[in-house]
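Next up is one chain by itself, shown in structure tokens, the form predicted alone.
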Amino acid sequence: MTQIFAHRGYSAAFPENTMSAFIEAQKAGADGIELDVQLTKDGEVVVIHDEKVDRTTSGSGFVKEFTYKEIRTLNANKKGGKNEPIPSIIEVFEWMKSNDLICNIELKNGVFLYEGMEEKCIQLIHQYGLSNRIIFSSFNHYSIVHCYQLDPVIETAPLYSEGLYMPWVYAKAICSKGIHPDYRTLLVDEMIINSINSGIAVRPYTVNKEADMKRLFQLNCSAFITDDPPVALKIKKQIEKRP
């Protein structure tokens, strides 16, 4: 049955890419979380989407201009309420020891290349014994090929936002076991069906409309990435109850 991945955690109700968002996604019943990583000035892997901290935190400037100690002083909860620090990937991996969630790590290296980020992530994945629970994705497909070369066990999946002809063929060409397309590129059901029949998992982003969720459940899509896992769970249960 189709898995539900929480986009930047349960980001519809909690500050994105924070431990609260991840913990609440698990409580809601998500099968996995999706998060974004970048490097600080002193080379720590931190969880944040934008290259700049301005939109999601109390600070301003580029992630790569902050040391880890400095970036931890920022509040990633701009809506008010309790202070939410930007997590390190180590903090996420420590928490993952207490559950069985899958973690989709998006490598945010399309603007800044962050030399050595893939190696740092893979070293920590090995340290925490999480190789079978991680999926690397990125719009930088050179980066995920590099991940595969470093460790062929850890799954990779290219992210893309434009229509791609026979994406299952492309995925196999770069040794990926999945594809993470923008949902809007999946215009015909055959795109999903042919990929899955070819052994390539399909996990579109960001699926928030109930009608779109229903379509993906009915097609038995591998997974989808959503801001609102409780809504997805509700629809999944409705479909499972049908005779």
Ligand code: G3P
Second form
Amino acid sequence: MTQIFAHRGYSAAFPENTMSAFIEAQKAGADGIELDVQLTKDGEVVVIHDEKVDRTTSGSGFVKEFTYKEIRTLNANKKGGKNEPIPSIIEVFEWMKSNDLICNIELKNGVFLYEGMEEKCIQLIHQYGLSNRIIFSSFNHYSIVHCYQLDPVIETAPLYSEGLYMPWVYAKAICSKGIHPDYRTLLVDEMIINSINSGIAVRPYTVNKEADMKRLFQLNCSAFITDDPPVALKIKKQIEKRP
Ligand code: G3P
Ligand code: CA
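In place of the form predicted alone, output the structure of the form predicted in complex with the named molecule.
Time for the whole complex; same chain goes first.
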């Protein structure tokens, strides 16, 4: 059955990439979370989407120019209300001890390469025994191949936003077990069906429209990434009820 991954956590209702958004995604019944990581000046892996802190936090400047201690003083709940620090990946892994969610780590190293970020993530994944619950994705495909070379057990999946022809062939060429396409590139059902039949999981992003969710459930797509897990759960239940 199609899994539901919460995009930046339950970001439709909670501040993106915060512990609240992850905890609420789990409470809502998501199968997994998707989050974005960058590296601080002193080499800590932190969970934030942009290279700069400006859009989502009370601060300004590049993530890579803050130490971990400094970045923790910012509030990632910019809209107001409860203070929400930028999580470290360690905090997420600690929380994952209390559940069985899958964590899709998107390595945000397309602008800055953040040398050593893959190694740091993998060292922590090993420390927490999470190799089978992590999927690395990135628009930087060199980075996910590097992850595969460091540890072939941890799954990787390329992110892409163009209509690739036979993407499952490409996925296999870079030793990935899945693909994470922009939903809008999935023009024909065969792209999903053939990929899954070739052993390559398909987890499109970012699927928020009910009709799109319905299509993916009906095709038994591997998973999809959504801002709104409760809506996805509602559609899933409706489909399951049908004879
Ligand atoms: O992982 C899929 C999706 O999150 C990629 O786009 O910009 O939301 O990180 P973005
Ligand atoms: Ca992302």
